[in-house]
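Taking the form predicted alone, here's one chain by itself in structure tokens.
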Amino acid sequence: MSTDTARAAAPGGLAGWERRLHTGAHPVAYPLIRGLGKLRPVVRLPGLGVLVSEASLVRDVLMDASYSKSGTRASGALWTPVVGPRVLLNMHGAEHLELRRRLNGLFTPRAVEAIVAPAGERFRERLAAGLENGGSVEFVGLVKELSGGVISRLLGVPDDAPGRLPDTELFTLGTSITSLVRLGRPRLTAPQVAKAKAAVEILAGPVRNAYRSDDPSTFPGRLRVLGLSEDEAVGIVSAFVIAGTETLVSYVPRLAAMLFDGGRLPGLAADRSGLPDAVNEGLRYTAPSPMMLREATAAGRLGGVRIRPGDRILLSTVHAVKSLGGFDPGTPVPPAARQLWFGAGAHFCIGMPLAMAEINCALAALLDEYRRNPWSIRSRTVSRNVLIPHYKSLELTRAN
């Protein structure tokens, strides 16, 4: 047994490691955060902005419109400059409605399917082929390659096109956008902007084409069949790719990972009835979307604490749902935390279809491969100063 996997068998592995993964990307926000989140539910930071850490009040922060996503203290001033200003994850209000009203059906059970099978096929061989006759497999490396490959078919390019982006580098591009953006910072600087810009564009290539053609089977022909004009489909493309890129890696390898040192594999393995449970207390204990970003509008008061109109408010998702205790799959999540990580009200998560579909596609591909002989993890190692908490490695292997 190696020394991690035999860390992860020890009591309190699955914690110890979740909280490494916390602390290697934010080494001081983490523990300060998750600290003052345990004196007080809402506290006003210097500098910063009003920081909320408990549930129930992070979700009338959520279900509120007097709290605006697309303020200049919000997210919205993070990502209008790189994607512009019509694409659901900045806009507010009768137009953001408006909007997501004619995107609704992008995500059905079918056109999920149609872009998720073809990466989930790969997927499920290389995991295969990595794991045969004792081999092992760098299992965050085949999940970046799951994303990139979801992310070409939402640019609208086909599997055998000439001079195709290879997956992973399709996923390198989206978080080379999501890796500029700090906590301590309302806005991208010049700089940043260009570079977001630049990998938006190599991004716009593919989605530009695709609309051109008029392919109604096709994510930006669909987008030119609901009326959108070809620069607002390069950028809510953009924006599903920047909103979905890194929590998927994120997320996956930390269940798989969870699971593992839990030792609830053999039994998910024989008996799938439980893997929807574990599926969502795991989005719950991870918070793949640690924290959110909105900008009051009015005046009021939040957990006893004064509200002014354009104050940031730094919505704690990871202890709002973290302080609700370890990892259990058979305790009901509280309603007050309920797919909180996915957001709640007008702006819960439209992408959450595709998203479930690829977690759910690799989930299946693991636990058949651990019925088929059981695997292990060899190695991991955590992921430094990032945005999202995620395993830079995580090795699998079995002895046959």
Given for the second form:
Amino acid sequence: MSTDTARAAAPGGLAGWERRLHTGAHPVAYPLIRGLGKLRPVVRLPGLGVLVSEASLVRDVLMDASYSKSGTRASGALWTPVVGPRVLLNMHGAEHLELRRRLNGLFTPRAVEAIVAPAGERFRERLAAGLENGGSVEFVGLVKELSGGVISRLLGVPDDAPGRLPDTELFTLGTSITSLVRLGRPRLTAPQVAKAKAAVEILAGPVRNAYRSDDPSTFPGRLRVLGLSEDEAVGIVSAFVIAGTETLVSYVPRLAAMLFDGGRLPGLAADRSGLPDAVNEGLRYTAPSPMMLREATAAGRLGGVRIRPGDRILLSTVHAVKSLGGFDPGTPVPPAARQLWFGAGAHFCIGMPLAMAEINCALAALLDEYRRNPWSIRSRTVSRNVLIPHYKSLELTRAN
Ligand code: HEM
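Show the other one: the form predicted in complex with protoporphyrin IX containing FE, since we just had the form predicted alone.
Below is the entire complex, every chain and molecule, led by the chain shown above.
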């Protein structure tokens, strides 16, 4: 993986950096997806599937049970060989609904606080220590640690457990599974499946221990109370690591950079009332989960294009929501696109409360530091050849 280092003030500012992140992730696929979306709301791409780019049509597909996530041409093809068939993001219909129903109430505000707070405290301390006395801090690394700390709670590993893997290693383990996926590659190769399974096995060990110790104060213990079997608990925790690691480590540094580039930090640091709008608008503008997959199980029409059973449907969240305009917190989002960055319908992001808690905790710490003494971005690098566009590094330093 190579990087692209540049001074903070890139031509094009906020939008310019976001473009660089996209072309860095994939120099052809992202511009092509955006370009096709501008041309037509639905287009059949021979050998790849049917690309759907308009928010209301994306939502229609998500709300229509005849489009499945479990088929071999949807997410099932990617994840079932690695984590088995029952991990939400590869399930469909009544079975999926039943498992979602059992998980209702999993992320209560209290539960979320218990998962995020310890890692959040470490994040805050590391940020403050890094910026102390004119120092600098590599922010992407800090967010990885935050995410790794959350993973350790999901695995049910106490912070003081002997031999506990450090937070960054837990993050690396999580991304060793998801980083195998690429746009335009519908399934993993046999060696990739073996690699991903080995990582899942490492994650499974502590989950099984915590589940067996039957302690409802741990996350696997709570899954047991909710009636999940041990294997289901392992599957669910794996699904959370798969779905919730890279999205977050993509988003938080991008939001920090957009607030800096857009000159919004002084206002937000002084008055936090605009923060929820800024976070929401950032999610719209970056679409950290850029594409959703489905398989058509029935014949039909979508935006004038004939759909056949077995068609692979590529839902371009990134175009559907990003095409609504530039980053502008406070501008209302049309109903069809509202929260589409977290999906819609039966598979709507179950981890949203946890994601929001992690985002808010990181942003609160950043703004507190800014209010104490403004920081700025000293340098940044963009990751290349990745599924989800993200900064490889973002170095923050005191402005004076
Ligand atoms: C900014 C962060 C996040 C974004 C943008 C995001 C986005 C999404 C989207 C768009 C979906 C729907 C996918 C589809 O319908 O095909 C989804 C599903 C899901 N998300 Fe998130 N997510 C985020 C963070 C998280 C976190 C932190 C977790 C867990 C801890 C998580 C766990 C899940 C799971 C398990 C599903 C599958 C739900 C199901 O199929 O029933 N996500 N997410």
